[in-house]
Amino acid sequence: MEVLNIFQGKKKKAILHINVSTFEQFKAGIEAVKESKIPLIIGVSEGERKFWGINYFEDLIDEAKERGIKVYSNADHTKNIKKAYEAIDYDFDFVLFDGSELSFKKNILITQKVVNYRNKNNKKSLIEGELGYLTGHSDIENTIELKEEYFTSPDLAKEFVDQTKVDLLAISVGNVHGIPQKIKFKNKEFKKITLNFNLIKEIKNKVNLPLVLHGGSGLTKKDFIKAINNGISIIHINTEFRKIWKEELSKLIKEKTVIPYKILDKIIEKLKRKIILYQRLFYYV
């Protein structure tokens, strides 16, 4: 796929991914990808997909690209390997198969599952693999227990993606989903979520494809920066972009106006200024 050319050259660069579970979310990247003319991955997951319905948020995304917009759609944290199937056929760009919560072996052989009907029905989609554990939801939280056993094993990563043969690898190495208020690790409490840097480039080298950071919510810009000169290619960050919509939303719904888009396209705006801002700021490392 086009989209993966980008991470070909000399220069390391990411592409920013954003989940979407409402109408604003979805206009705020295509206008932002409008405007900074840098590819956005939109992910939806089981339950996003659900809410959308899975051909209306397809619809969407070929309009767009229809348009000559660099979108591209994302079954994300697929957990269903029916989910899987159903993504892969409705042609989605990218496909999460999450079997993180699964044992090694059995990871292994859905995900490969996924992979081979794939290239059975001759479908483009690319089909990440989930090695590791992502503790958390895509929420604000108090406390988010992280434990060492969760990060990815530079090891099983190559093993992982030897026999699966996915096109992407989404790893732990201590990110985490949603933004929490504390964080406990080895018996310690810590106010910011601390990346293993050296473990991203540890698989990195072992694995010779795209890497994809979960989690990126809360992470700082030197974080951002340092991750990607060592080797990550996509970005997820979902539960900032969804406190700015109830933030904007829960202030703005006050005013006296009862016309809609009077009050959602402020917040269209203000999601779009953020986007462009980590585009830029993952295209032009």
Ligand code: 13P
Contents of the next structure:
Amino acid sequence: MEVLNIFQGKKKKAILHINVSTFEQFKAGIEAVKESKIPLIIGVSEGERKFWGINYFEDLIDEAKERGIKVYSNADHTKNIKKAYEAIDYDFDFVLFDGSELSFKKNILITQKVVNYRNKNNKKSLIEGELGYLTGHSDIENTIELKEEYFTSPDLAKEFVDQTKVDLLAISVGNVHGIPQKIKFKNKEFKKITLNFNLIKEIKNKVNLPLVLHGGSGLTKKDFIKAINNGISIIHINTEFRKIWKEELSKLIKEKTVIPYKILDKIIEKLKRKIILYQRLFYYV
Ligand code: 13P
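Return one more block: the form predicted together with the ligand, after the form predicted alone shown previously.
Starting with the chain above, the whole complex follows.
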């Protein structure tokens, strides 16, 4: 698939992945790509798909593509195999089968089934596997406990990729979902996430495919640049955009007007600016 060409070549770069559950977030993504001319992956988790209606979401993406806008759809964190099949049937550009809560063997077995389903049905969706556990939720969290046993093992990553033949791999290298007030790790408390950049490099050296970093909210510019330089090709950011949406809406809702677009337009502009900022940072490292 043509999107994979982005990750070829010597120059290191990554693509931003955002999650959307409102039309404002979706439109901000489209407007950002129109201005930046940098590809964007727009993802919807199982919950977000249910909220949109999977057909409505894919129609919006298809319509944007027909107008030449470089956006790609992702069925994010799909834990139910039937939902993964459904996303493949709907021609999502990417489908993440997230078997990270399963045993290693079972994760391989079910991820293989998803890849086989795509192949058997001559579908084009790229399949992302997930190995290592990502704790937290895409929300404002109090304390998140991180354990070293959650991290992706480079050797197991190789075995996983060889056996499943996935196209991309999501890894756990200290990243968490959400914006926590505190991180607990090895009996200590931290204010900020510390990624294991060497581990990213080790995994990248073992598996020759694009690596995906979930849980981008709360990471710094330096973190992103180092992660990309060590082998990350796609970066997911969700909570940070959800937070902007809520904060802007809470401010603007107090205005006297009852005309939704006069309020929502301002949220879209704010989101769009932030999306472009990350797109440029990741793409022109
Ligand atoms: P954050 O909510 O921590 O940015 O993570 C998003 C994500 O990884 C979605 O797949």
